[in-house]
Each structure stands twice: as C-alpha cells, then as structure tokens.
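One chain comes next, on its own, written out as structure tokens in the form predicted on its own.
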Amino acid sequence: MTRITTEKYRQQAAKGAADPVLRGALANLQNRFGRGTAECYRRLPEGPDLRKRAKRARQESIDHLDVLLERLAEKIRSRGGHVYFARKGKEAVEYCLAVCRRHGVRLAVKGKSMVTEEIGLNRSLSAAGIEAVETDLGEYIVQLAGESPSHIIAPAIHKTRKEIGRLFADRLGIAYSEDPPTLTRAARRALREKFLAADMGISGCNLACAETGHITTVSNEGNIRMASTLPKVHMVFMGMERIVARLEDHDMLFRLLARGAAAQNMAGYVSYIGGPRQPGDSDGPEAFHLVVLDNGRSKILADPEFREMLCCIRCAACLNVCPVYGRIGGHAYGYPYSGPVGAVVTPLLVGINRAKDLCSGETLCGACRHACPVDIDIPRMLLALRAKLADGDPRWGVKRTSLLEKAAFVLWSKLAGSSRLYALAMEAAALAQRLLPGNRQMIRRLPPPLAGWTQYRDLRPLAGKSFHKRWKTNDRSR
C-alpha cells in the first residue's frame, strides 16, 4: 500500500514554504494554467452553461452508479475482457499480482494513474519481483528520483532542469545536460526499450462510458497508447466513480478537463478502449482486465454532505489556483491527492482525524470552486470536515480534536449574542492586555493557546474606549 504521511502536514508545509525554487516553479505553473483556464472558460461557445451541464451529467452518473458500472462490465465482458470489482486497495493489488503470475509478467509499463498511486501498486509489484516502469515523463522522473508525484498532472513540477540533468546522467548514463529536448530524447530512448520488452501494460482511466462499454484515457504524450497496445496484457485501474452514462458526456467533460488541467482546448491523445484485440484488429493486447476500485468511495457515496466530491474529474484546476498549494507544494499533503481536492478526498479515504490538518490548512477563499470545470463546492465540504472535527462524528469515526477550542467558541457565541456580556468581556480584555508584552503600542506576544496569532505578527491592542461609548459621548455633547 502507499505510504500515508498526512500527520506530517505541518512540518512538510513549512519545508515547502521555505523552498524558493519550489515556490517559483509553482508560481509559474499557476500564472500559466490558473489564468489560462479562466480565459478558456470565458471563450467557451456555450458559456457558463456548459459547466452546469457537466455537473448535472456527473451527478446523474453518481446517482446511478450501480446500474452504470454493471452495464460497463457487461459490455466489456461481452468482448472477452475481464472486470474485477475491488472493495479495498489490497484486493486490487492481489488481483493484479495473480494476473501477473498467470501470464508470467516480469516487466510492466505504466501510463499515468492516480489510483495506482493510491493503492501503492508499484511497491507491491517490486516486492513480487516485477519491474514497473512509469512512462509519463513527469512520473518517470520522480520514479527515477525515488520520490512521489507532487501535482496531479505535473508530477515533477518540484524538480529543476539541473536536478533532472544530474538525475538522468546518474541513472541513464548519459552526458550531463540541462537542455529539455535532449533530456526528453534520452527518456524516450530508455522507455522505448521498456515498451518493446514489456509483458503487461498498466493504465488509469479518466472516464468510462456505460453506453458504449469503453474506458477512456487522455494524455499529451501518447505513452498510454504504447502501454495499452504493445504488451500482451493490458490492465486498467479505475476509481468506481469515474463513469458517465452517455458518449456525448465525454465530449463535454474532456473539453472542460483539458481547459481546467492545462488551459488547452483539447488534450493531444484521447483513447477509447473496450477490451482485448478483436479478430481483424492489427494491434492491441491479447488479454484485457479492468479493476474497478471502491477503497472508501462507497462511504462517500452514501453521505449526502460529501458525495458531490465523487463528481471530480481530477483535472487539477483547483491546484492551479489554490494559494495554499502554491506555497507548500504537493508533498506536504502526504497522499497522492493534493491541493483542495486532496484536502477533502484524503481525510475521507484515510481518516478525518488522521488527516485533520489538510482540511484545516485551506483558506476557504473559494478560488477552487471558481476554477473547477464541474463547479464542485469544495469550500462547503472543507467546512463540513472542520465541523466534524469540532463536534465529533461516530459515523465517520471522528473524535473531537479539542474540547478547549469547542468550549471557547461556545463561549464566544454566548458573548456575541448578548451586547451586555460582550461589552463586559471587552472591558475585561482591555484591562488584561496591559499585562502582555508590547512594542510601539502593539501586542508582541499572546499567551497559549493563542500564541500562534503572534508568532509572525504583532497585534493592535483593543481601544481604551469602545465605539459604543464614544458614540454615546459624542451624542450627548451635541
């Protein structure tokens, strides 16, 4: 399984924020893609209505998930393909290993897949003596470096050209170079050898179509087509929510996905795959396996507060505008899903208490919702997660994080609801603040548990006379 390090969010976030190279790379990405996506949305011929239609299509699919998945499985099986429904990530991995043993697989080439990152497939294949090679250039770079992806569509955004040049010189045995075309050619040469020797191709699934019985992949490099056609076995890993009812929905969603992901009108390669090679086909695998993964998604589906999150098409548009992600990068989140989408999905998949800092670390600025091609209300769900942390929730196994914090907000609500109590509290606070260390008429340090407010800033003290008292004094003087 994949390593989960969500408990280290604060330390990793501080590390990312202190890295000027990372911040510069993220700022460049967000300036290009974030602003470009907004412009692409404005140029849509259908206007804002297309995004509303896309959300309705996704919600319709989620509402009829059981029927659509059964229809997809039936059509793929009718063409000679195999479909396996995995409740847990471990079951998906075990199924893959069983197929590998059956076909004598020693080398697998992989197209980009967030689901395989989620279940830690590469580590399990390696432990079984099977070499798994990432073929997306960004994924290939981070695999050579022994790292994890830091962005959903730009996995190596945290690496500089110098770092990649040194990495390729060390791992691929080429002369050191910082020239991107030279580095790309070196990766292509190394990967072509793997493609031609691979026993199995593994890919993810951007969307599946119940109407036609196909899974669909999208890329800008074409590597997934090599992984899905050259090896004798092709295995697809798909989150159970990644399905729509009709073929026409694909056109709409892929147009929006390309705009949200990279400010493009359409990605370079879109492939529809419905099973193994058929009689008369010139290429394609001899065996086709689709693994449909639950791994906690059914629980999200059953909760009206969070099922909207299953509409996500993993375009990364929210990462490309998020001010928090833009400062700390993807590794801070401690799980394959980062940024605003990760701040909601990860706690729901690995445990809300375990990943509590992720949903508490977002700003609630709303930029993610404006950028989302299917208008997912991420801020609402972040607040819902925070509410569960404040009050606890047995259904999700959430324990209240802080009784003191809860008591403080209950007290604040009482004070805010009574003008008399509020005035008395402010007078008491104005007197008490005289005991705090100050500098140039500013409060330099607050006592615990409020010390965090003054860790990086000074606070202006409360006025000696409240606005209400001043108003009354001025009113009497007239």
The other form holds:
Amino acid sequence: MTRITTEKYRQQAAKGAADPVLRGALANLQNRFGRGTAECYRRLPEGPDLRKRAKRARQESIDHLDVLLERLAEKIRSRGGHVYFARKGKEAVEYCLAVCRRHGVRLAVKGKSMVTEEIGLNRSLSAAGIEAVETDLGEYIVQLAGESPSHIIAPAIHKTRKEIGRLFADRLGIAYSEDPPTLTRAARRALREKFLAADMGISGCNLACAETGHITTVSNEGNIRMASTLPKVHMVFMGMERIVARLEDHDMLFRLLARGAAAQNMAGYVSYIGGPRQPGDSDGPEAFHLVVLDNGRSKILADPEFREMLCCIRCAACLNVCPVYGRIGGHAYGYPYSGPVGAVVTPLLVGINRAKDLCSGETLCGACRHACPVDIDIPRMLLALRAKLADGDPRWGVKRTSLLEKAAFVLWSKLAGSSRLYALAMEAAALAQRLLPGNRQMIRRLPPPLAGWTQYRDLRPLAGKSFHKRWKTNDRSR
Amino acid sequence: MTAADEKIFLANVRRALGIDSPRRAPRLFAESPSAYSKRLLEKISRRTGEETRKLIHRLKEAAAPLNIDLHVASDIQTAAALITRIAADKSPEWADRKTVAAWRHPLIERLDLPAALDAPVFFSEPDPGLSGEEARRRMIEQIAKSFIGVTAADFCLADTATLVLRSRPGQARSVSLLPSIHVAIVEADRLLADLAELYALLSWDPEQKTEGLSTCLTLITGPSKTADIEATLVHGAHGPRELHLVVLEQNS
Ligand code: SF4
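Can you give me the structure for the form predicted in complex with the partner chain, which would complement the form predicted on its own we have just seen?
Let us now look at the entire complex, which starts with that chain.
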C-alpha cells in the first residue's frame, strides 16, 4: 500500500505554506496554466458549454459501467490481450507480480500513472527485486530524490532547477548544471538505456473506448509510447471509471483534457492501444495485460451524492486554480490525489474520518468547478463531506468529528433564532472578552478550542453596545 | 484471477448501479452513423482542391507555434530532395554513423530513399529468418541507432497539426519514436480538419472501418516536449526532438 498521511494535513499544510520556494513555483504554475486554461475554454468553437456536454457523456458512461467494461474486456481478449478485474489494490499488485514472474521481469519502465501510486506498486515491485523506473521527467526527478509527486501533471513542481541540478550531478554523475535543456538531455540519455533494456512497460489509462476496445495513453514527452512499444510486456492499470462508450465522445473529451491539463489544443502524443502486437505487426509488445481496478470506486458509484466524482479525468485543472492548493502544495494532502479533486476523492477512498481535514481545508470558492473540463461540482461534494463529518453517517462509517462543535452550532442557531436571547448573549460575551489578552482594539489570543481562530490573525472585539441598541438610542435622541 | 473473480467484480458494479442482472445497452454503441457523422462524411468526400488549400493554410498556422517544420512539396522528387537535405544538415545523436529508418509504404517507396540519401536506409521489417521476439529486438536496435525516422501518415488534422499513424506490417511504431528526427510525409488529400472528422471516418467510412483503429493508433502533435523543470518548455524529452512534416500536393 502507498503511504497515507492525511491525518497530518494541518502540519503538512503549514509546512507547505511556510515554504517560500514552493509558493513561488506554485504561483508560476497557476499563473500560466490556470489562466491559459480559462482562455482556451473561451476560444472553443462550441464555447465553455462543451464542458456540460462532456459531463453528460461521462455520466452516461458511468451509469453503464458494467456494459462498457465487459465490452472493453471482450474486445481486448479477442486480440489476444489479458484483462484482469481487481477489487482491491492488493489484488492488482499481486497480479502484476505474477506476470513479472512468468516473464522473468527484472526491469520495468513506468509511464506516469496515478492508479499505481494509489496502490503503491513501486514499493511492491522493489520488494520483489524488480527495478521500477519512473520515466516521466518530473516523476523521474521525484523518484531519484526519494520523494513523492506533488501535482498530477507536474509532479516535480516543488523542486527548483538548482535542486534538480544537484540531484542529477549526484545521481547521474553529470557536471552540475541548472539549465533545463541540459538537465532534460541527461535524463533522456539515462532513461533511454532503461527503455531499451526493460522487460516490462507499465502505464495508466487516460480514457478507454468501449466501442472499439482500446485503452488510451497521453503524454507530451513520448515516454509512455516508449514504455508501451519497446518492452516485451505492456501492463496497463486503469481505474474502472476511466472509460467512455463511443469513439465520437473522445473528440470533445480529449480536446477538453488537453486544455484543462496544460492549456494545449491537443496533447503531444495520444495512443489507442488494443492489445499485443498482431501477427505481421513490426513491433509492439508480445504480451498485453490490462488491470481494471475498483479499490473503493464501486462505493462511490453506489452513492448518488458522490457518483459525479467518477466523471473525473484527472486533468489537474482544478489544482491549477485552487487558492488553497496554490498555498500549501500537493504533499499536504497526504495521498497521491491532491487539490480539490484530492479533497473529495481521497476521503472517499481512504476513509472520511481519516482524511477529515481535507474537505475543511478548501475554501468553497468555486474556482475548481469553473476550471473542470467535465464540470464536476466539487464544492457541493466538499459540503456533503463536511455534513457527514458533522452528523456522522453509518453507510460510510463516519463518526462525528466534534460533538463540541456540533453543540456550539446548535446553541448558535437557538440564539440566532431569538433576538432577546441573542442580545443577552452578546452582552455577556462583550463583558467576557475583557478577560482575553490583547488591547482594546484587537483580541490577540482566544482560549482553546477557539485558539485556531487567532493563530494567524487578530480578532476584532465585540462592540460594547450593539448596533441594535445604538440605533434605538439614536432614534430616540432625534 | 479467474472468471469467477470477474463475475463478482461486475456484479458488484451492477449492485452499485442498482441493477440486478447483466444487461444489454445497444443504444450506447451506434449501429449506423448519426446525422452529425453523416454530415462530416459528406463534407470530407466533397472536399475540393480549393478547400484543401485552405486546410494547408490552417495547418501552417497550427504547426508554427508547435515548432513543427512544415514543408509543402509539389512533387515526389522535391519531397525526396527535402529529406536528403535534412539528412545532410543534421548530425546523429545516438551513433557515430548516419543511418535512416523508414517504413515500408507505397509513398515512401516512391521517394526512393536508398538512392536519394548518402546514409544507409533500414526498412522496419523484422528479419524473417529469426524468431519473433529476437527479430523484433534486432529491429528495434537498428531503429534506435538511426538519427532520422521516415513515416507516412494516414491522415493529418489541420486544426491542431496532428499526425495520425496506424500500426501495420513493415510500419513499426518505433520509427516515429526512437530516432532524433521524425520526418512524416502526407499527401494533401489526406488532410482532415479535426478529430471529429477523423473519428467519423474511422467509424463509418467503409474503407477505413475494416481496419478501424488497428492495434495501435497514434496521434502525434509536435516534437517530444516537457515542461517538468520549473515549467520551462524543452523539446526532445524522450521522443524525437524535431518533427518535419512534408505535405505532398497532388498533380501540380
Ligand atoms: S475534478 Fe475536474 S478539473 Fe479536477 S482533475 Fe478531475 S476532471 Fe480535472
């Protein structure tokens, strides 16, 4: 399994927010991609409403997932490919290890895949003595540094060129350089050897096409093409929701994906792969395996409140506009999925209580919804998660997080419902606040459990006389 | 990993969807082209020379910002001369010697590369005398040493400057991938406007439909690139660092 540190969200977020280098890098990323994406949507011939149509196509596919997956499997098998349905991450990993044993795999090259991060595949492979090399440049950097990705599309966004220069000098034995082309060339050389020597290529799947029976891979670097073309075995991991019915739907979805992910009109390389090399084909792998993974997704599917989340195509557009992600970075979220998408998906996959701070961390500003190429209503689901945490939910096994908070809000609603009680409470509070540290203008520190409010800011004190009262006095004196 | 596991998996998906037994949903996969697809097919089949010239213009506009080197050749000799010049000007990246890898393809045969180039030309066919895996390995080694790979695109999408390549005997996927420079040639009547036209054609055109997407259909838009180091764009991450696109205009 992959390491889950969602419980430490607060500390991790504080650490990210305090890192000026990270904030600079994130600001740069958000300025470029966030704005570029919005501009791209505006220039679509069909206009931004295309996102609504794309969502309908995704929803229709999710509603027919059983039919689509059967069709995909049938088509791939008819070309001699293998399809394995894994309910748990562990099963997927074990299947992969069994295939590795059968083919005597010692070295595997990997294209970027969120699902393999989710199931912690790399650790299991290395425990089995198999070298698994990440080949997306960002992932490679992160792997060499012994870290984890902090963005879905730009995994090494948290690292500066200086850090990468030192890392490469250290690990690849090249002369120190902080020139991106030189560093890219060094990685190109090092990884090419791996591509040509590897026994297995591992990739994810962006969006399968049920009608034709193909998985798709998307990259700008060409690394996934290498991984799926050169080694004798190609192994694909796909979250079970990453499929649409018709080829026709791929038109709008790929156009939107490229715009959402990188403000491009079209990704550099898109491949449709339908199985192993066929008789007569010049190249391509001799064995092709597709692993379709549930790992908690069917539970999301079963809940109408969250089913919409399965429409996600993991483009990262929501990360590129999120004010919270832009301050704290991806590592804060404690799981491969970060940003707004992570704040909803992670709790649903690892446990809502276990990741309870993620949904409260987001601001509900709605920027993610406008950026999402498939118009997913993330803010609505963030609220739904908060509601579950407040009231508990046996179906998701959610325990109420804070009885005190709940009690406070019950009390508050009572007060707000009665002007007499409200006025009384305010007067009492105005008296009580004199006991707090600070001067007349500002309250510096509140006692626990309210201490969080004043950790980073001062609070204005309540006025001695309420507006209501002053209004009345003024009225009389007139 | 048995059929039983799969049944349980799918039954579980159905349960989540609130359905109790396997179902068919024929409406999901169209049996005949929609009105929209029909319109696109019509448009493609009626495309005039004038419209094709407009597509070439659109292609030029799309190619420039992507750093694609676009060449328009009026005949096959000009195209061959272009490739000869590229081969003479550029230096090899992975080997000391210049070698070129190419597809077996009618259009490329007409270029007569072995005669046109100073460098040896390797056609991407596995050696029939060797076993499947061994032959494939040797072939990939050859292609990996080449500094130029020459392919012929099935189609080219003008709006995004996207090449469409399918896998076939003699037409290895690695020719457009391993060499440092990818040269793709495409006939002007193979230009399409966009993805929608491509998908309509692959789904419904009687000639294209049989082959469909093949085992591997690749869409290529520009040379390989990355922006993973401080979001700075660099070409030649893993795939070709240069992409030359030669559009061959007919009978002019
Ligand atoms: S939620 Fe939307 S914007 Fe965010 S990754 Fe998923 S598809 Fe992209």
